[in-house]
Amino acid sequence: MSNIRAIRGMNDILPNETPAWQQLEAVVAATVRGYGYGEIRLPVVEHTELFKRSIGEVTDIVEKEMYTFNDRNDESLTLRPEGTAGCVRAAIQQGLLSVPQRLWYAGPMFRYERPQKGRQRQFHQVGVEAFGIATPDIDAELILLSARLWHQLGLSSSVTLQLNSIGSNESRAAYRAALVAYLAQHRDALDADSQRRLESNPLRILDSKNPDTQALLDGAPELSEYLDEESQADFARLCELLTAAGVEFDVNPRLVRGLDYYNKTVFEWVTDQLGAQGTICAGGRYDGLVAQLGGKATPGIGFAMGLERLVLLMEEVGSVAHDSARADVYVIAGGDLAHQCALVQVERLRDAHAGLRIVQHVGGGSIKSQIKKADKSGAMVALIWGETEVDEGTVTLKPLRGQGQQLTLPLAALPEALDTALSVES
């Protein structure tokens, strides 16, 4: 009988890999909390209609990439491909939008794509969303928040910010018509994917990766020429705020983002150190989305960042804080009574030293064999209870790294001696 394997593109994250994830998640949680954002936890499965109405039925995500199925009630459900739609749904349903809201969430998302480095079918995102604030100062806040994350993670020199405004729905519609008119004259020169998008989602042609298509776009109308006055003023103010805060950025007139709900500000943080998967964080305004999903018209803006790519980038630049040992202390006991005594004393030690990594040997075996396992564990010191230690109310402390001396001491002296041993070894 063959082994059952994980689904392609849905990967296990192993114990030697999770410290980097934990480091990243801890930095994110502390940073967003510092800006006053509250965590919201959302379902992994939503009604398919939610994503059709928010993302857009003619987007690649809805047309090709969603994991959609009918449940036993014959309702069409979908594993979430992104987080903003579910967050907006929850904010409407739970009555959160009567006042401005700052929210964040984290978890797995699902898209049926060709798996490659930094791009999986089950991937993990952190999303940050703000509702009820129409002015560009909240746009600046979100970008500053993300910039602080890169600083905290040691990534500031590895990423750059690209910024654009795609204007109001009306100005974007006018630009869309002008772009289609231009591209229609050069249809035969477009790649096959762009020819398909010309009828359904022509703005996505702007971020085509085909070099011939990009060369053709050099003569296309510029989106900035069609922006309404309000969008121009808001974008100018955003650029002013970012410049004052010392955030460097490039205005990319072809940056449009791939989801239909965006308007006005759009932005991406990109890197050149991960090959083709260069975007590590992206977002923008979606002032019409709340009303589109049945709520009262409410401005919104947010961003999402892919954790797989961020972990890869942290490893690439060497900013992952790897543990020097899997454990601080390995506990050894010779015999049932010694094990029982050790069990009680080690729990007291854990009470007194929160955060200390203590592994207690289980499964029996001689003290000699246990010492070998203690050494292989990577622990800094071993604590040994044998018959003598039990009878005399003592414990033997054996350094496993460095030049420290083995010593036997009263139990009352253990906490201080352990602190000294670990500080010397570190």
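Could I have the structure of this protein in the form predicted together with the RNA, to go alongside the form predicted alone above?
Since only the chain itself is given, any partners or molecules it might have are not part of what comes next.
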């Protein structure tokens, strides 16, 4: 019958792709460390209720994109569609919020969406969250951190920062009413999706891609006119700090968020090099979320970035440092006895040369075919044990790149000879 395939939208990341991921992950880990953020590791599965209460009941994520199921105890569980909710839950539950906290995490997220470029059903995010700091200096810090990441990854010239403030819940509610009032007068001019959102989530109409809808919005009330004083002041301060730090940004008054918990600062890093899924990183403030999930009122702010999209972008701009070699040294043996002898010596070599990639040929075959494998492995040198070498207690060192000469030497001389061979050839 037909073979079992991976689940749609849940991709294998193959050995030729993992170096880019490792590169990305290493840069992220080093950068967040440099800002004093601590890593937190969170479950992939949470109570469904957590996401309903944080993301919002009427969002698309909760309504139609979550992997929700009942466990054997008949409890409704959900594969996390994003990381902030779980992070906040853990911070409350583990009592991390009595002092300001800077946290980060990485891992797979799950959303039932139609797969396309830069969008899959299991995808990976890195999230960075800061709790207990209400002032906009932390907003600036997070954005500077993200900007540094792009710099480290060679992506700075490929991304731009979109910035906005969506204000307090009260000011946003007032704006929402005004927007609905305006759009309701022009209901017929709205596209079908926007008409539907008029009831469910009118602010989302602001970032509609429909040109007619966007044109209609030109005459609509502006969110910025409804901002409360504090939000205005904080946003101005944030802009000031970013400018002082030399971070360029575009204020986009129609930038909103698809998750309900955001307030005040929202931002997105976008690129035009990935097609339709151009947001590589997005976040904002969520001052009400901790209290909403049962914790003591604590301000919060954070962002998440999509690792698949970042890897795509890194490949797009050629900032992936790929080295095709899988080995530094390839070990060849002629016959079982020689293989056994080589096996022992190679383990000693690994003791002495930690970090060196030593691949020992297995599965037999002629010396010729083994040398072919050695060549294809990308190794700089081959070590050969044949009958002669075993009898004489020697080993043959054959350089595979450059014009070094092959030589047979006593085992005791091998470590040093290997060092020189590798340093000369590299």
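Since this is a predicted model, take the numbers as computed values, not measurements. Positions refer to the first chain, counted from 1. Between two forms, the rigid core is defined as the largest C-alpha subset superposing within 1.5 Å.
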Superposing on the rigid core, is the CA of V290 displaced by 2 Å or more between these two forms?
no
Is_shifted R121 between these two forms (CA, 2 Å cut-off, rigid core):
no
Would you say A20 moves between these two forms, meaning its CA shifts by 2 Å or more once the core is fitted?
no
Once the two forms are fitted on their core, CA shift of D391 between these two forms in Å:
4.6
